[in-house]
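Take a look at this single chain, the form predicted on its own, given in structure tokens.
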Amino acid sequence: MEIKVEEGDILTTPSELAVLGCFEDAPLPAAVAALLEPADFSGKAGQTLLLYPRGAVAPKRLLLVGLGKREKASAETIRRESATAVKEAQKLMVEAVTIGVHGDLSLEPEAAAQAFAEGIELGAYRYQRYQTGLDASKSFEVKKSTVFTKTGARTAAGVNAGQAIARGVNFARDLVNGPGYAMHPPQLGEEALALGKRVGLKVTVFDMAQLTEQGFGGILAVGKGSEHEPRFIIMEYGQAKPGTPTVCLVGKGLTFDSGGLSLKPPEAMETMKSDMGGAAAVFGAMQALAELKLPLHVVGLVSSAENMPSSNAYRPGDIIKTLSGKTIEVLNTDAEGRIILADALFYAQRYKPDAIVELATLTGAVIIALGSHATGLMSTDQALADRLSQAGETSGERVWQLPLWDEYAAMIKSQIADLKNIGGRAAGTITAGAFLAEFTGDYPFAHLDIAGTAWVDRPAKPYDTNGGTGIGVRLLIEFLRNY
């Protein structure tokens, strides 16, 4: 979408469609208080008024969206308000929107700019690849939208961030939200290749013969019962180099997971094409990095396989030898995404990363704990916590960390392996990150379990659509920009 930001006034400027966002603790506009009753309109946060000016106003029809008290005012703040009022020109059949704020934000312009197309960008998606016989109104596009502020400094810049993050979203929410058959792993591998030659990354792709001849026995142990071979992706952004971090993005690329043996049951399946959150993540902050040109070293490592019941499929059980050497007791073949993570997450000590952020749909532990609101966060070093904390409020992606005690890492001890796959019901969230940190080393590692966050059927925020929400991209980026 065409987005560009004036200096002016909207309510003075003709549009078909003008939105303006509304402080509940600030008068309303002269002209625009005329038009409506005191009651009509608060300003409370969500809370919408379409009107119909007739003159009063330039604007054809002008959509107030209340923003909340000022004080509470954030990025997060405008990225809603431009979301409504996408989503309101595309109901309307609005080619072009303005959007605008009445009253003074306390940021940035050029982060006001950011947010404000990055609502626009993902308020705008649609997955409708598979949809037919669509009338004029599901499948109209917004073309141009323009944001009106007091002063125009520095906001290109903004825009341009906001939208390439925007893009990089709404990437991972297409890979995601297309249906297993069509997104298994050896066709995740090739959409890693054509990112590469899109934006300029190096990137390599391991197959099945060389997952066997290097030992990946994690990734080859989950993967073996489906027809679909598993596959080791790694995408290389900038060079290591003195001077110059290397951070390791590592996600879990389950394409689709039945349980494997331990089959889960259909109303637990039904979503389960969205087990490679982490991964569509990882693609799409890999995207975004490369068009922002971060001064960065950065390592995209993904682990695909499709978890399938047949009769070559692993069994509880087994004992598996991981890329590490270490050995996993399998005791429920529903929990994969750990033993293919930790394949990823040896290999990831390779780089000599400054820091290793894991991100997997992992546990549904975490949804009891957290619900659909905040990412779980685990680590094994608090400054790295800290800086993922940070970007989470800032990008409005937030996270809320859990302990990683060696109590914990104790409960994942097994018998007759080095580990168990599983920790049973108590702290299920902890002792799978506990798990994975086996994996990394002494490298400073967080781990996100985002699979409270990754996948909505009823989408809280209005820049999410029913399906995958793209989690995670928005969060890495701005951990990445201020590393």
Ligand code: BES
The other form holds:
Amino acid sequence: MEIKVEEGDILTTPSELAVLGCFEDAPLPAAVAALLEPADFSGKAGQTLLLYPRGAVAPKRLLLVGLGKREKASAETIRRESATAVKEAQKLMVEAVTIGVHGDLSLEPEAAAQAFAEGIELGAYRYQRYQTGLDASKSFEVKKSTVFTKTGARTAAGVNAGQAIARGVNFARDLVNGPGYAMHPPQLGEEALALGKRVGLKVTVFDMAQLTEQGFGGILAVGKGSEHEPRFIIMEYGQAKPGTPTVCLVGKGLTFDSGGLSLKPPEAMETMKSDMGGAAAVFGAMQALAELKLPLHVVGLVSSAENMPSSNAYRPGDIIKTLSGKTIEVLNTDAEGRIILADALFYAQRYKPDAIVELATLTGAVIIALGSHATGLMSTDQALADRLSQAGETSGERVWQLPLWDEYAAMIKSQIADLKNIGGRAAGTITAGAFLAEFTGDYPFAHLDIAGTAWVDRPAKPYDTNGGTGIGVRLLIEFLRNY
Ligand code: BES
Ligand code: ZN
Ligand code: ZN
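Having gone through the form predicted on its own, I am curious about the other one (the form predicted together with this ligand); can you provide its structure?
Next comes the full complex, and the chain you just saw is listed first.
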């Protein structure tokens, strides 16, 4: 979408639809206050009121959006307002929308512009590839938005960054929303190669022969039951140089998780095409960081497989030898993410990274702990954890840390192999994180469990739509920009 930033007054500029954000604790502009009953709009966060001013102000339609208390306002407030704006424009079938905030924002102009752009592009997203016969109102596209600010300066860079980040998020959403039969591991490999061509990454995809030859025992075991072969994907941006940090981003790419022989019940399986949310975040972040030309060396690693039951599937009781040489006793074939990630995390060590950040829809337990409002964070390095927590606050993709004490690692020791792939019901999210940390050597490692945040059935935020959220992209880019 075309996004412009203008200095000026949204209420004296003619437009089809003007969206004005208003604080709860600041009076409305007099010209607006005259148009409504005071009791009908308080400015509470999320409240909206559509007005038809009939010439009282220049815009033909005026949507008031509550921003809540001014001191609580953040980039997230703006993101939500602008997503609300673009959704209303879609509904009213208005091609161009103007957006502004009444009163002062305590945000840097560049950060505000970025948040406006993110909200607009994320709010406009719909996944309609498989819908036929959509009527005009459902598929209407908003073409242009104009953001009104008091200072035009330094906003163009913010808009560009916001758009690049949102493109990354929407790309991740597309990957997750693709049905399992279409977005299978070889297809994900093709997507990586196409991405590499598009934005300039060195991409390598290991097929069965290479996985076998090099000993990716975890990925091979999990992928055995499916007719779609597993893949390991390497995407490299920039190069290792003294003075340039190297960061490895690792993603779980289970294109469909049936549970395998430890089969999931039907309801639990409904959304399991989204078990590649971690991989999608890595893809989206690699795209965005290349577009933003960040001065870093970043290696994206994705383990991809489909977890299916079949006579050839791996079984409970099997013992797997991973790429690292460590062995895993399989007790539940539904705890497959940690097994394919074991190979990827061990592989990451060859880059001698300054940090390994891995994302996975890993455990149902994290949904019990944090719901859909935060991603679970576990780390072997507190400075790295702090960077991610900070990036979570700024990007609006919050994370919450759980401990990785030795006692948890003891829960996944096996009697017969080095590790077992489940540690019992207690602390299910942490024992999974502790399992992963067995494969990262001494490199600073952070694990993000996005099982609760990668998918939404009923969106709570205006910039989300049902399905894949693209979680992780905004967080990773914020983290990398500050690195
Ligand atoms: N992909 C699931 C985790 C998941 C659950 C993601 C719900 C998104 C929504 C993962 O592979 C899994 O099945 N984990 C098991 C582990 C258990 C068997 C130790 C779980 O959480 O139940
Ligand atoms: Zn599973
Ligand atoms: Zn899974």
